[in-house]
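Take a look at this single chain, the form predicted on its own, given in structure tokens.
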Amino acid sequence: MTQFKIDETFRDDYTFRNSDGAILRFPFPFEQDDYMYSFNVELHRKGGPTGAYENYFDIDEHYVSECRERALVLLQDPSRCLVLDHMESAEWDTLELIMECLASDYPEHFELHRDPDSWRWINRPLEIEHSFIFGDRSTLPCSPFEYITRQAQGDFLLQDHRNNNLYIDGGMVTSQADWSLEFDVGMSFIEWHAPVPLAHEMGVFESAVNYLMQMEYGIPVRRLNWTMTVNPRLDTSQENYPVWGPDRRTITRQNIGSKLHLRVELQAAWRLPRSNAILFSVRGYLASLDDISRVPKWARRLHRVIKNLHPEIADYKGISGYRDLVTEHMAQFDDGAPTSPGTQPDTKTLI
């Protein structure tokens, strides 16, 4: 049974820390010693290189604290959860999918009971027990999409499939990496990704749209994305840039190991049954450079990836201002030994 850290913070005093187990289950994003954009999609099956892949929606030791952080963000800015009116069917699809998966994968923490008249949902970690009528939003305290995504880690996006294209028509986004749901809602998939350098010339997003539009129900897929964040802050939205942006100037040789975090998104895409929309789950993970340095393979590889990173990608990932410091810091953990293919840690213990 997962032991939850209930008092962690992702702002102010930043008490977030990864246990040894959380480090070993981290979804390290680099399969090789260099990095370039690619359409790195695979089937979203249970199981993978680390424990983060064990279930469809990952619940870990930070669950309770992350849900509390989401509530704080929504209290300050309710626009972080927006769903266009025509997406109500997709909202109920999302609620059903997440409830079914959590109840099946974590029966010690979640239960879903369905009878002809009502559903009963039990969330023990958050002390929620609620009966409602599926399809009747008046029986929930908020919209079905907001209700269930308040109880899950990571961000969620609803994309409508129409006019031979995908459109971002809803989302619960409280831990995004420097973008704005309120600004992007209603955009097509290509428009949403317009700021990404180099990938458009490579045709990455055109291929992604074509692939996603052919997705079938019951066959979800996944991929990894990454950036770097100063301090273990989840809310790095464009709206809040004046709060977190200045942190970039606080990195020094002395504090980079503890302050700079590799931020990885395990992104999964699901075709929803009634609405035919696509749900994107964007589960975010944070690991400091100190955490990464405790896994020899990952430490070597991160040094090589950052050292050889294309300048435009380094700028887009937000690390151009301290890239040399990252490379210098991680060099001490790179003994020149070869690294095995894949993202698995190749160890069960940390140094």
Given for the second form:
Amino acid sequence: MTQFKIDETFRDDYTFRNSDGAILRFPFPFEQDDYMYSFNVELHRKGGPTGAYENYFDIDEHYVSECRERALVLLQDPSRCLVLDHMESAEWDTLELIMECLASDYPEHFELHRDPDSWRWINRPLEIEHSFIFGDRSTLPCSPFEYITRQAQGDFLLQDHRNNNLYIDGGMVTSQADWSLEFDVGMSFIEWHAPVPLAHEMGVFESAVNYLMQMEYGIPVRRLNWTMTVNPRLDTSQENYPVWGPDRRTITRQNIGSKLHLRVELQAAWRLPRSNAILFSVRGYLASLDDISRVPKWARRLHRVIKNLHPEIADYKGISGYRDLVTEHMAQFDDGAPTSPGTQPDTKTLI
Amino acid sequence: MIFQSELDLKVARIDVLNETLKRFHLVSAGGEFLPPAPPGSHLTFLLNPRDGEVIKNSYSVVSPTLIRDHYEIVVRKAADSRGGSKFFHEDVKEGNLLKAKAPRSNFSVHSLARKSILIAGGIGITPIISLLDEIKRRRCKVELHVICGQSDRLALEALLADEALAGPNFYEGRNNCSIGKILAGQPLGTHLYICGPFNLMRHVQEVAHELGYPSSNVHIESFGATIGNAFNVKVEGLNKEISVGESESLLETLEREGIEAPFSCRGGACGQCVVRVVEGEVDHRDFFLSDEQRAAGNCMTPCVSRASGRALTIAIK
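Would you generate the structure of this protein in the form predicted in complex with its partner chain, following the form predicted on its own above?
Everything in the complex follows now, all chains and molecules, and the chain you saw is the first one.
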């Protein structure tokens, strides 16, 4: 049973830390010693190279603290949760999906009772117990999408499927890697991804949109994305760039190990049944370079990936300013030994 | 649960609607909740009318999409039955167990429709019923037009009784219904949903096109749709010939036959499942292979692509 760390912070004094168990279950993103954009999609089934893949919606030791951080962001900026009016059916689909998965995967923490007239939802870690009528938003304290995504880790996007295209018509986005939901909402999939370099020429997004449009419900898929973040800060939004952007210039040889974090997004796409919309869940994980260097395979590989990273990708991910420092720091963990294919840690204990 | 792909269903009740129509109430054999049935969805049953014979028949789910404790389907006993509807009408009894694939829909509600017009031909009413349920929950303006034979009218009206729709329009026979009249003068942003005989669907599409409806506003559900033609495949080195059915992919067939084949995305995008084509023409349906690779004709993605002819010979890496 997960022991929650209930008072971690992701701002100001940054008390977020990973336990040894959390490091070993980290979804390390690099399959091999170099990195390029690819259509790295697989079925989102239970199970994978680390513990982060064990359930459909992963709940870990940071759950309670991440939900509190989300509430803080929303208090300061309610526009981080936006859903266009025509997506209400997708909102209920999302609530049903997440409640059903959490209650079935973590019965010690969550319960869902469907009585004939009303549903009863129990969330023990957040001390919530609420009865409501499915389909009647007046029986919830806020919209169904906001209600359930305030109780889940990671960001969520709703994509409407119409006119043979996908539109980003809603989201709960409080921990994004430098983009803005309020700016992007309503855009088509291709418009939304316009800033990404190289991948358009490779045709990645056209493949992706065609692939997503033929997805069937009940068969979710997943992929990983990554970037780097200075300090364990979840809210690296475009809106707040003045708050966190300057931190990029605070990395030094002395502080890089504890201050710089590899940030991984385990992204899953779910066809929703009644709305025919697609829910996109972006579950973020942070691990400091110190955390990564406790797993020898990951440390060697991170060194090689960053050293050889295409400069345009490094620029887009915002890491060019400290890239040389990362390479220099991680070199001490790279003895040149070969690494095994795949992302699993190849160890049960940390060094 | 939502993620079941194959369902064990128990027939809880059978209602006789008229001489050729029966409604079946199906519950999960284990008593748990069933996956949600999307609007316009169908269940594909794997039926065993006789030992050693499996037939696949699809029937629309007519129960409201919010209901998770049972599905309802309506089966017409077809005069030219391949065995499926005859089996449902003559052999299936209350308490029997049936196997089905989880409900799937190729008919979905357009989220920005200003108004929806539903047109059903005969038993084509069945996928329209759950579509209507979803459209009404979205509080979208809607009209329903049903064209049917005189003998079916009472039974189909009764099917719609629960829907409490103001004035479904019934027409006894095609000649009594002018599609042009229904479609003309509708507001911009009107969407059409049609299910029925092929000729009716084609006619509505043509009239809609003439009246200036954008093709993206016309949605049709062809009953019993298949993915493609059936074909035979030889797998090099295995000395075995397998048959790919109309409603399964080559990858699914390989898996069914116990032949190990790699895969990842199962949607023609990642390229993990690519196999070598030794002989035969391929109908490429993936987003992965380049034009040059297609032209060379020596590889394919078995998850979505098929034979364009009757036979293929492939080699698995």
